[in-house]
Amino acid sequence: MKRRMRWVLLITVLMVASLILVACPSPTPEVIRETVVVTKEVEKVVTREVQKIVTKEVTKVVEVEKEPELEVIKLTAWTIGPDEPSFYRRDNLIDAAKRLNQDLEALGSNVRVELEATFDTGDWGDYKQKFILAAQAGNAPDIILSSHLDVAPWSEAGYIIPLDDYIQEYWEETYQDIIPTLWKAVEYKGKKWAVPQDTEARPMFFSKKLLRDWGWTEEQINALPQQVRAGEFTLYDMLELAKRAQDEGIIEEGNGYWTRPKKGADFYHIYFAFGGEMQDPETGKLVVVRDALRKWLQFHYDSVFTYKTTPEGFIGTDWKIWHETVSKADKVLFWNGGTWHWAEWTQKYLDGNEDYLWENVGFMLIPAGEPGLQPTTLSHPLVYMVTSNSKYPDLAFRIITLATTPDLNSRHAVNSAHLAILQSQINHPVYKANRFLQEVAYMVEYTNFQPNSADYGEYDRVLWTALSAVMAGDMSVDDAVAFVEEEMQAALGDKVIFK
């Protein structure tokens, strides 16, 4: 009986051991386990057969599709803004590149862009020369921001590419929204070579504070811009008023009217105010209107030497001195500048106190040169261009397109006091909330542009040489008029039309 019970116990142990082995996880491949159970009796040894368990690890091969590696394309962009509030010319491109990468990811593309963008606050001449040298060496950036005046010479030199096909591709999406008159600034020989980045007006500013001190009422002060707009207050009315303020001790001699202190486009809106033209719309040739030229030179001579409202030797004054003086509104009665100066004065010279400007500084169009003519202003759009050195012009243009949006352009416009380039910007909340931009918006109706011509550089040089010599007292008005005609005919021949 005891023997039977031991046998049953032995069988039970074996069965349990077998079940445990089966239930255990698979061991390392090719491992052999042997279980030997021996029961001893006095009479004999009972040996059970060896139980051999062989387990093998089964490896299942699963093919997983490997994601393609990202291809990162590096692009470069150069921008400039001697007035520091214009840094969004660079940052808008950087944000546009981020948006492009989001679009590429959404499309399942393995391409990404990495944009290196710079913002130059130095001299315009140095900036342009740096680009020209880079373009000639084949090392130009993919995107260059510069004056619309560079469209003609840089396209002629082969530094930039025409953008008509690209613009057409994104016309419905983006470019039909550009204010139509701005396209004129980027067209040359029937093609569009750039995309407008910003524009502005160049008002005549005046000191409310000094007029108030002189006894003007708020109604008289506030009515002056409308009188200019209606042609009732001319440039010589302005000089007469400034001379009286000097004579009566409201301001010192030479502080009645300040031009810009250095060479630049701001002088030419006075030429337009006297009926001047710069380019023939039919032939594209440059134009000089003799009568307007003489009156333009005479006005600046009179301001310095006849009315003494502009100081002798004024050209060459440091910009910092100029800004510090006019922004305080307590020394100079009239001065012409740009809309962007409003932001520059607020941020750099008035510690962010824009209310001071609203209280003490007014602005208006450049008055007509004489009764019967129109008031005016001048715009000088800056533009984005794609260079011929770019290996990826389609991506470069796509970045420009994604930077040409109401939100990005409005933050640039508001921060730097530039005007809208998109029709939809006018009602964009950020732009619409800016009082200054809303109040100068009408000025674009009276604006003029410098011409897009490969010969404009020489034309500009001759005019500036004559004007600066007259203002310095080194040349009479008659001699300056003769100089302009002789020099232009010698340098440009029939490329310039005299009327």
Given for the second form:
Amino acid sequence: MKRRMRWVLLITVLMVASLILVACPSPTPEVIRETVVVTKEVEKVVTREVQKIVTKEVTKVVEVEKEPELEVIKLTAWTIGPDEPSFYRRDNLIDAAKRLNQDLEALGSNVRVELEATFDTGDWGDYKQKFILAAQAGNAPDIILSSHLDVAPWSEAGYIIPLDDYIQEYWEETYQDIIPTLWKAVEYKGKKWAVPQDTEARPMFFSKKLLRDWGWTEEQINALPQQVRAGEFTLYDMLELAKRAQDEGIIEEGNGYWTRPKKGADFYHIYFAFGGEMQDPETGKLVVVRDALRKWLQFHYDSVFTYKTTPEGFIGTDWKIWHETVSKADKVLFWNGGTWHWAEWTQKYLDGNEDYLWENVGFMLIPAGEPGLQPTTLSHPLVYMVTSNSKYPDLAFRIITLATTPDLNSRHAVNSAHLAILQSQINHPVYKANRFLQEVAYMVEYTNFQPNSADYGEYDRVLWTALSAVMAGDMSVDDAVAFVEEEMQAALGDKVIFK
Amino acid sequence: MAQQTVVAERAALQVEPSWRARLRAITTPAFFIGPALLLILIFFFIPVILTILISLTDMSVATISDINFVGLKNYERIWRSRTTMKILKNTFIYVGFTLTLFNVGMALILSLITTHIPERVGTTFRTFWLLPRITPSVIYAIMWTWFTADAPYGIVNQFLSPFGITPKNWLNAQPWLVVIAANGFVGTSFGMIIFTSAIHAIPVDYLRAALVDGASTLQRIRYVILPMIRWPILFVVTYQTLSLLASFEYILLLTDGGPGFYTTEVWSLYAYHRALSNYFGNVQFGFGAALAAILVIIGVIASVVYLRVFRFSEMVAEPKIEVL
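Show the same protein again, this time as the form predicted together with its partner chain rather than the form predicted on its own.
Now the complete complex, all chains and molecules, led by this one.
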């Protein structure tokens, strides 16, 4: 009887234990402890069963409570100066990635972004070549910063993706604030392919120091930019003045007017100053205005050979020599450059002494080519693009968006002497406090852009070849004009209009 | 009669080779020559064919997703362009002067001088001449840029100004002089090493015999040394011509083809500029490939001419008299 009772008791306990286990999908240790309290006779059997369950269930609990595993997505970005003070083009993206991670964390997402961003201080040509080859090989970075002029060829090649939908998504939050004219620089074939990163003006700089040494009063010196703005002081007035300074021994021959020493866009504002156009607004085709082309070439020829205000064999001079010479303002009277040079000279060539520049260097618009024409300047916005190689274009774009803020853009603008791209930047305390940016702000009203055209590279190559040949004395102006027409027709056919 | 007998004897000795022997006769040379052939096929013939195919298209960055066949249009553009003759002329100037003045001329003079002076001095001198070769190209080019820069930077001006020569940027004023010299100082070392080892390999008996015969140093060089190093001279001339035709790195770094109107632009640099480098991002692969294809043709023609002029087949023929 006693033996039977023992069996009944055992079966009962097992049933109870089974019921408890079935009824408790996630038993807590307390529940288990309760189960352990049984009669002495069956203790061993029950304990074994429960121990097994305990192990299993505790593991489950730990899995639920554990911090979710983070998914780290690696993105890459390439940026370039080449001027060293423009390093915030990279650093703003890095900070934007940090902000994105904070946002993701706040949203409870287990995704984190790791951005590997580079900043190039080499040559533009090499930088673009590197990108083209990487894009061809399928190794392009997720984000590329480059010229707005690359939008056309790179979108045609399929290297970058259109951003209209993304821009629309963040329009209210960010992009309604972009200065409207800058959108033109990123549009091609009706789509927006990039986000403006910065822009600039390209002034004509002059040496206040040399003018002062020549006997000019402060009033006369300070009135010069205004005379240029009013169209009263033309490009040839500038050459005449420079020639006189040379003749009177204020400066040496060849130091009257220095252009940029190497290939680049800084020659085309002179073409615009003589009434040049580059694109037909109706058809989008490239345009060469014959009269402006001839005057553009003639002006550079005259500067080198007639007035001798630019040295023969000047093109090709090392950039370092150019910067060291002009930043001291004691040898060259006029030279054209970009607003960003102001920061470069301050930080790299004058040991941070910006006061020296304010004392000795003036800046003005590029004078009009002739009386009756407008003074001018040129802007060349740099833009962030998302490549078609990116596996995470949404995240790449989100980083660009978070880098497009008044605080980040203003710190870049102030540090590198670039102009604002956001309307709210104009009143940002950091931007507003910068005297240089405030004083060049008016130049934006006179600016020109180079055209977004897939054929602009060829167009530029031909014009540059002709100009450098004229400046070297290898071609007469007539020959150069004929060369441009002949070579442009051969390379571009009816894609270019001669007016 | 005796000759006929020998021929008959040889014929009698010839046994029909087994299939294994015939197979071996094919596989053994194939085994040795196969890897080299494969390399030539992969790294020369296939790229050449691809280059020619690309040269028949309008391929550029902008058209890469929609490439059109344009036939010989790119070649026609090259033919009609006024820059073609200029660049061709530049190429001949560059290759001709660098080769004759430095890569062969200076190399020969240096190897002759350094093998006629005490061994240790000669070796030291040759070692110094290797310095440009082992200096990274970019650093070497920057050194030249600053060396020839305008006053007050350039050392050249500091040396020349006491003689009343107006300081100037020599790289812009005399670009060919600088380009050829910069290339030449690097190129000289290659020929110098080859010629020096060839001169050392001449059996000393010949030189002693010439001395005994009363030959002067110049006669010894003219009649003993130069004829005996004809093969290395052919090799250096051929190799360096082809190398110079295809090389442009120092020109790119020094002048980038300028100053002015393609002043120092050589064919290979022009092909590079058009096919791979465009300031505003749209490089012309098709047009550049046509330029490269023409360069290949020029190289092949130059090789054939050299091989004929130097009678290469005679030099590699089996000796008429078997020694030992």
